[in-house]
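What follows is one chain in structure tokens, specifically the form predicted alone.
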Amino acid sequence: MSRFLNPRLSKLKAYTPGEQPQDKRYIKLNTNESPYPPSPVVIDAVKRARVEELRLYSDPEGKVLKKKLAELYGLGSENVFISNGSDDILNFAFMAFAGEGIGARFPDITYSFYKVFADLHGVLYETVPLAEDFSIRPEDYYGTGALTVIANPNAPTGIALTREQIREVLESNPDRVVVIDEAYVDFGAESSVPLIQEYPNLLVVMTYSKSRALAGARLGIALASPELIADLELLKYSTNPYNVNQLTMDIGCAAVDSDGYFRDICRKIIETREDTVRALVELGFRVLPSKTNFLFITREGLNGKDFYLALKERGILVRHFARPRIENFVRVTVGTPEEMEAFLAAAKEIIQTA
């Protein structure tokens, strides 16, 4: 880093994205992307994109997309915020609802960007250890007096809380914002969106990168009370009013219009996930209960890093986290049935030669 960097940021540990190697073709099971393409309606929208209008700024209010999203989730447009991916919204949440004597609390094993955002904005934070079974204990987040951030389902464990458990956290924190990061909710967990009308302190964050197969389009949404949405809008207009480009908004509208297609691919992924769980258990793996499009797995006597490297040598990428308690786990994205068969065959070969 240069001598010109703000000293406060000199110790910042940046988020490490999943690897995107270019040296050869891999079966990519490391970044939780969808194994299926976007809907035909989305693809058609890209083909019909008004490229000549890219010389113009996009609508900073995103009125058309917000209206469609509001109808989809049974809310008003005033309850919807759109941004350049959900990470952008999480960044705003730490900026808006913590600091100046208000800290943050989130699990010790969760999406690692939370720590980065806290450090970036000088927010004091407390991490709470997961339970022995790697689940989040709702009571650990009662009356925190801080910004509470919970990924539900959690990542990288894949374990979900129920809506009623989220309600308990909201009830006990009426004066602080509770962020529920629902990046993976569409793969079998209960969404907290129905609680928005009851709890003005609830901020639900979603992404179209996973279940909607639009990771490259960069579209995130937040659903909340009009007051919280207005806070996010204030920050957006103070940083980048045109943070969602016109192509992404057109694609987002098409994705909403093809809701049935998206639900169908989620069903396929869930079926493949459960088939893979059964096969892994037969191979002696411990698989944490997942409500996501990935599995968090370990096996007695199998070193997590070595397993990750052995899979990579065989052309299969998974994610390994060199962190206490989970260093012998790997996270495996659920791909197509054919991709998972290849992964299982490789895993079996590695076990037999270990």
Given for the second form:
2 protein chains.
Amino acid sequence: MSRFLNPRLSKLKAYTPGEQPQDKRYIKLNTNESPYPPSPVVIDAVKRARVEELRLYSDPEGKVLKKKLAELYGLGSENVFISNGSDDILNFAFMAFAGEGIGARFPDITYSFYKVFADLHGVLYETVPLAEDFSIRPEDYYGTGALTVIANPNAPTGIALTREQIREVLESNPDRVVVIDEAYVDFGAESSVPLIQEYPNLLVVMTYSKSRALAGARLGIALASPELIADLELLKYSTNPYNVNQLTMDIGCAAVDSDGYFRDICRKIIETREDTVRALVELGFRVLPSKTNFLFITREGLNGKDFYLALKERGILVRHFARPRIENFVRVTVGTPEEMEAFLAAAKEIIQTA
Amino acid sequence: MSRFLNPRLSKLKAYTPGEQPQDKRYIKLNTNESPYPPSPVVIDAVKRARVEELRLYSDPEGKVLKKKLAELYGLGSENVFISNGSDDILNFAFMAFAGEGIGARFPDITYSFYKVFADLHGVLYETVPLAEDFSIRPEDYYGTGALTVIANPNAPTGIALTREQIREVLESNPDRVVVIDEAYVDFGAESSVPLIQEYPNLLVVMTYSKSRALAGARLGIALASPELIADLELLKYSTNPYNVNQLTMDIGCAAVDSDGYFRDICRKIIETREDTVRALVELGFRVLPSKTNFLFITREGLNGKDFYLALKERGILVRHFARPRIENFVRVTVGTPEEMEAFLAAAKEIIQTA
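Please move on to the form predicted in complex with a further copy of the same chain, as the form predicted alone is already shown.
Okay, now the whole complex, with that chain kicking things off.
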């Protein structure tokens, strides 16, 4: 940190992304990436890209991609915002819809970036403990007077709320924005998108990093009422108008055009997930009920950090969070069936030698 | 705007990018893009990209690209920051190095985005009138106690300061950051990069959109002391850790690998610029001395807005700014020799019929 930094930021603790070690090749089950490649249509779009035209700015309005996304989700273009990954949108949400006396409220165990955004923008926030079973209690978010931020399904627990439970939260907060972060919604949870027409205070945030297998392309989208989208556009045009580059626009269009492909890989991942759950339960693990592409697991007598390290030693990378209540859990991304077999074999070995 | 928006932002006036009309094909001389394509090495890099690997996150540290850039500029990786376009970096600079009692200071006529960043972050700013001849007077920025932001060369005037003039500004502001925005430096101005080792308060911002012909790829870089770079990294990890996508990283690496190509196209553009200046002077125009890839021009008796409209009617797009002192100027990007001939022919015709 320099002595020039605004003192307000000097205590800011940044987000820590999952580790990307370079020392050897791991079976990488730590950052919830897709084990399958993007759709062949996407691959083809990049191969056919008119790279010469990269000399020109991309369309700051993103008209073509927005129209495609609007059709896909049964909305209008005025309901769609696109960005350089969904973190960017979450950042805007804290900047736009909290602060100046309006706080934020989110679970104590959730995407750990929320509190970073809050701190960055000087937003006072309250974290609400998850229930005993690690689920979110919707009633904890009724009429709070604050910006509500709920990951649905939640991370790293993987547990989802129903659309009707989300509706109750929206209903009770008519004067505040409710952000539903649907990063993992495609793996079996109910999306809140059908509620957008009814609730002008609903902001649904999605990413093409997980289910669309495009983490490296950076495409996040927000779906909401035209008024909320206009607020996000205001912030975009006040920070980085050309926020989505031309190749990512092309990739996004190709991804929408091949929507069936992503549904197929989601089905495969869900199948692998359920097989893995059965095997883990047999090995004596407690597995939280996941509607995502990861599993949050623990086992009586097994220290979470030691388990993470023992797996790493065996070439398998998972994620461990050194935080109260979940320090004996690890989060395991659902990979290919072969990767999960390797993971299960390693887990078995570790248990037996423990 | 929604009723949910933070009232602090409700009066924010966003930046207006150059128009990108879709009604017909124009000779596009309005957004300072390169008339030449990116280097063949860049084009090849995209064609050969391992699109399958887009399923994985890009390296948030950008190690490979940073190392290449550091070598190119004779610095260490710890002196380099990469971002999704340079606007993103300028935004961070206002956020990090002003506010909380520290204001900002920049010319009245310059990149119009600076005041948007200031307003967004609640930074009080002072604008300093350019000299009679539209140059920046360095002494106006001596010991100001504020964050100093100077585009060098300046836009839309095209006029550059020397490195020694920048040194004086740095020397007299040891306790405040001085941002030198070198978006156009490759077209004939002196870069301040050699001053980085001497001045921990110098932040040089560059873009690969102009001279590298990569506007659509979005790559901005900052070069500075390790302490200032650490501050920018803190903000990146607090907003969008994976801010540069994998394809743009690959493109950036290929651009550095083919550095000679970009120098060649800069030489061509400078040649075309000087030919155009001679022709414009012959037509009775006043042309500010440009060290950029654009010309800022005016002509006695010619209304700036009318000239812009008359050119547009003839299929030629330039940029007009409806602002005091410069309302009778237009900014013309230097295109190919053929494009400039078409522009000159249109200008001649307009003058004759006026």
